[in-house]
Amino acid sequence: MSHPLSPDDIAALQSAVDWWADAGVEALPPLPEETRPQPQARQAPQRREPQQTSREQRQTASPAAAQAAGYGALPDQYGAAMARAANDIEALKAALGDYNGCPLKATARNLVFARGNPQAKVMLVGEAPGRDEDAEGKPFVGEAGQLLDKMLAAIGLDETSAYITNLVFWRPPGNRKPTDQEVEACTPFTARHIELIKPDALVLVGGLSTQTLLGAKQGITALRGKWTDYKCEDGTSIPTLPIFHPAFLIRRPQEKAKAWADLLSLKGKLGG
């Protein structure tokens, strides 16, 4: 049973609606005939136009205007059994399609799920899709994905020998990082993709991957290089290495040597 909003409803989706914009969203889904603003409610005392709202707030509205409009209302745990449900890799896929539990998606172009070969031994995690893989639906397409390439080819890995998937499945606006909400509601699909795929070797790209599927404190600089091991659901123990974000290391190009060391560890540990 559908309820009417309040004029303070509206206005904070309004107000959320136009952030997306402005936060460089290309296109976003049609809002529900319930939740468009009527005439009187635009005229409304309680409506706070857009320069009136700090930037703040109007991150805070984000994921509440995303609910009322139907996304995100999902608890985790029917999350975690459609994850579980999933027994191959294009059941898990469609699943994430049919998941409204992270409110990314109604801001979101496509589903960003994974390229590259999945009987590959080594498989690739990182953070959240950014612009150009938003558009592309597929991940790591623009220039950290370039750069990531590049270093991959670098020890003789392609996409026909690799595998790269996100933690996040869709782009958070404006390639902002993602909330604590957000990435709880994608890790159980990680989770179980990482499952389904059982590489011989777990790559982390970035901080984020890192300290959320190890439960790692630590930054990334603490921890990449060092291999671990990743804790499958049933049971299955996966050597783990962290690695820096390729847009890191377009960001501080010094680091470039660190991150060579750690390929030359991947390709000694596939047995390159």
Ligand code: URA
Second form
Amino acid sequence: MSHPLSPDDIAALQSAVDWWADAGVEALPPLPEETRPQPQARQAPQRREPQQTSREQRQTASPAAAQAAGYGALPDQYGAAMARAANDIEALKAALGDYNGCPLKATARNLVFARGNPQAKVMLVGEAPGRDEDAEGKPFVGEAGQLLDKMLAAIGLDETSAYITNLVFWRPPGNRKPTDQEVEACTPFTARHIELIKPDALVLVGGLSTQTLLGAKQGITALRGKWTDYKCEDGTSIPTLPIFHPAFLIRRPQEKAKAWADLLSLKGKLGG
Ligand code: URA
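Any chance you could show the form predicted in complex with the named molecule after that form predicted alone?
Let us now look at the entire complex, which starts with that chain.
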């Protein structure tokens, strides 16, 4: 029997499904019971209890619905207090698991915390997870992450000698840029993350983490390759190097020479 849909129909449907997945819609909620076909002989209508919102239903929520559900409604000091109370990396990860101050949590599949060695001398902070990172719950595992791994390998670093995280811990739907509010909701945790790892060298990967964590106005093109100090809340400073984001280097391979110079500078700082 031939398929009722033509190959073109199937391709169009697949592309619509992919588009929704890219936009962060990972599952459709079940139809409310009232809209399902009802049997003819009905019993006396029963009062329905208010429905519990399932995780799948929350995943389809718009930013406005996420806010209405209580995500992102917490004052900034709440996140800062939770982050400060975390005395080690595991406690910080657990605190993020409990934290509902960032609206992105409502649409993400997973918390994307970190990968690599927490004892490493070098810590890299990227921007925000994408689709692959959201699915795996690990930062930099997609195409940009593969390039980042190659860049690190070129100076002898890997997951045993580097620690990799992001500024923002949940995927923005459709891989859009996180809003200021979303970044602000995550920043106390990122700051505490850096303070707890206390690397010998901090690498800020891309413009967003550079501008946010250094409070800089200039763009990454002006700041990359220039060592500066990141000031921790405990008063200590960490030598910090902004570099181009690998996603940018994929789009602009002609800039790779500058990234290579920056990597050599990092290698020199680490004593290699
Ligand atoms: N880009 C980032 O900045 N971080 C990731 O984890 C993936 C892509």
